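The chain below stands alone, shown as structure tokens; this is the form predicted on its own.
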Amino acid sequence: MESGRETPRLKVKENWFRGVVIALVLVWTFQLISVIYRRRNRLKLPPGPPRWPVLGNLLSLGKMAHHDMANLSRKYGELMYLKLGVVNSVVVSSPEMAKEFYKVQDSVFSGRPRGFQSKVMFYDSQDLILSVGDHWRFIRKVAAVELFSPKRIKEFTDARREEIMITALQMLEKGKAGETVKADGVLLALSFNNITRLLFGKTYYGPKATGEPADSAEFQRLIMANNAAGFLVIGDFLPFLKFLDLGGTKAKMRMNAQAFDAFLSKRLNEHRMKGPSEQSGIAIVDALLQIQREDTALTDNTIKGLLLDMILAGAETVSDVKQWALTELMRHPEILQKVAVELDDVVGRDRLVEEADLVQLTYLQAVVKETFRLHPVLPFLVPHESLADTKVAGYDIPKGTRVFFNTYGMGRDPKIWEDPLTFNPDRFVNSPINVKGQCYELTPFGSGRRICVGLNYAMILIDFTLAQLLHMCELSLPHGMKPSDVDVEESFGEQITVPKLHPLEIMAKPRLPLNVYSEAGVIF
């Protein structure tokens, strides 16, 4: 009876307590919002489009976000403010403004955003691309000395040549059989095999992979699964929705992360079991394990994060650039003819291209630069983040602001480029503009201290592949197809890169005397 009489009192007390808690939370939330609002009103932020409550400008960006950002920047200027959920963001859309971020205040804007993907896929930002501070400086030094030094790049000259020969042979065999070649497939296989041969001394992509069949099948499955997973996690922008997994992106990332970790751990164990005396010292993983024996700061997770950077960030970007270049050459036969004439003048028709020839292939280099300008495969690069409150051009940039470099918009800006929508490599002939990071109108690899450490290696892969394939193969469109029929539609949304939506299909036949191929070991 006593307990029965006390129950209503307990419920009243419980409801009163809940009411007090809710009231306190509402008061605290109101005070917090007021503080943020007052602080934001005191800040002089860059101009930008109107924002929705809570969502900010998220609804302003659709599936083709790089198009939307370019259009908004034309309206709001070279430095634009966006509120992406709770994330302060600025969009940089002029070479002059890019210089301010890349050079003048490089140290302030050298941070990287951290989100679900960096935590789950990249070992809580233990990799090179997403790490910051002392850890980043340590990993960058390792990468610069052991992965992409001139000596290391030279060591893999023969390997690069062999992989390109395999690709050329596949294309010529298809041509001989009267079949078309889908450029995205052969170029992607070439990129992945170049990367994994550099990392592990084996290839894992395509029918001619040299790794164990089960490992090759798993690697190819992982690449396809990662491409299908997407990269946008809404909880990174709207923290109160972290409990949601829209589209299953987080679950897919977790599964991919576990599978990649198992694949990479197996590679580390294989090379570790060899022992130092059995390792060739050429494969990158062997060099990293040697460093680890001398410096335990290089943990297994850091090594795996670095390897994953190269696999996921290095292969597809390089492949996409090459496909866009070939697409534009197929659309412009007169430009393709100029490339052919230069190859014949520099290399001749009695031998194949060597990497030493690349420095003299200035028109081909102009084609690649023009491809970077008109078809940037990383339209925002990898976003930076401000490490402290600062001012730029008289505007306040709060700490933690995300910085997007609008390379897509700058590449198509008539204030920077004459006739910007026309593919015209001649604009780079005898031009001082390069892609090394000091010419802020063209920074496909970024600039400043966060510039891509693999820039030189990527450029060799792009230039050498295009030069060799265009010298060995006479490329043409399928029968009945005109240059004007080749589309330049883009795909964007699932990943941060912009590949061609519809794969380029081409025909290939020998361009050189047949004895040149046989002497090079290419028999078809």
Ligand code: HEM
Contents of the next structure:
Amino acid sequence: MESGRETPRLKVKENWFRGVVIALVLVWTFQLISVIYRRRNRLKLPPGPPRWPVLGNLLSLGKMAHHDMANLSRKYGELMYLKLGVVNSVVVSSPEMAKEFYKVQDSVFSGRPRGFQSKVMFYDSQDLILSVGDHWRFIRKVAAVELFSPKRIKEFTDARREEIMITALQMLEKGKAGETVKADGVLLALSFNNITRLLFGKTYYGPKATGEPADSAEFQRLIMANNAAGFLVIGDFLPFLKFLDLGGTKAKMRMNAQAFDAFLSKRLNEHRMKGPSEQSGIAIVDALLQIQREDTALTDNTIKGLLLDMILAGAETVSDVKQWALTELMRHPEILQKVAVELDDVVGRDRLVEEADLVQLTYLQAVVKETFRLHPVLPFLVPHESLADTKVAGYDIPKGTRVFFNTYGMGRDPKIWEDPLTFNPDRFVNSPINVKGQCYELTPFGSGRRICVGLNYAMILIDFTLAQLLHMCELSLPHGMKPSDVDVEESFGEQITVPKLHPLEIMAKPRLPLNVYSEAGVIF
Ligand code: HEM
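Output the form predicted together with the named molecule next; the form predicted on its own has already been displayed.
Entire complex below, previous chain first.
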């Protein structure tokens, strides 16, 4: 007896069994591949550029992906297919086609892609921007009804005015000392202060920040670290490279996710302990905690995800739009002059702008629309994903297809706009086109059921800041610089936004009688 050792017969049997299993796996894999292959071949996909094996069209998109998408779709048409690694994608480039996705098949295309970032940073897509299905419906309702209702937005009017005054004062003080300001810095600080004041009742930027200095330093560090990390993870497109961490993006995202989570958990704990303060509106975090007390489906992770959405989606977008608008105004003194004339007609020179004036500032609104058209800060919006197999314009769109709305290309398309490269707000004067998702040639906030939930709030921030700054301040360029020297170079790549590459530099001087400032508490 050879106890503890295998007999030759047993070994033969085992090898035979292994062989059969391997053969079966191979046959099954082969069958699966051929089924997928046959199915793909049967599909009638929209036209698109030739694809490389494995990489597909990944190499067709460079650093300025929105330029490449716009150029390619000029060649391949209003519905273009791109294969980004393993990800089926379509690019939508005409108002008619956008309507098909946003309206006719809104529910089919209401999904969002998932990836490494949504998993580690956004609580496995438990936030609002990245969630789908019933969970999305639940938070969307909370956000639309409880957080961004007209009543709630109005409650924060005083807070918005105060924050804009702080910015105007800062600019005027610099101007008095003969110094210019970099618009990106002051506008970004203003946007983050507006958002965090809405969310937590505190501000974390600038000398007048009301948050603890350590919290302010951490918040600012996190914003910079998040931008530095980027948003693209190659393994989301080429799964066989999932084990790699090119450029350390995944490690950076994990670290940022932990630090954001710690920051947000601290805010939740503080507000749980203190309860709401009603100084100027109930902070959104208090409103969410109140809802949580009545409906436990609103978990801490969902609340934190939603707060993170608003921090990351609602500040840089708003400040980038304002900077692009000011840039175009400084390049076009005749348009700036028309804005000033309107402000003096509507508001006069013996008081400051109030939010109630905005509805009458129709030329300024046209300037903002023209800014959205020529400089969309989200050039292909936030991608959607199809939740089922479907057909569009006779083409097959498989389930899981990513949808990019080519707003950059559409905004510059001569088939849609006359003289599209010229900044001309007059095209929107007496025009029915608005940015509320009903006019598919101009959808900077998207459209349909997933339209930006912060749209009305964002528009007030943009219009009010521009109106107030342009009414209070005489803006000029640095000494020796001509309007034609102001560049419109874009940068792309940090997150999915397109800010101005070189910050706009401006000098602010008072343009109203000095008593108007002192009566409003702005002393410089
Ligand atoms: C100029 C400023 C802004 C622009 C251009 C913008 C644009 C967008 C776009 C294009 C989408 C996706 C729409 C779609 O999928 O069809 C979106 C979604 C969203 N935005 Fe904004 N946004 C801005 C400001 C804000 C602000 C101020 C907030 C909140 C404080 C906000 C919060 C959100 C959220 C939570 C979503 C996800 C909605 C959902 O998926 O159901 N955004 N935004």
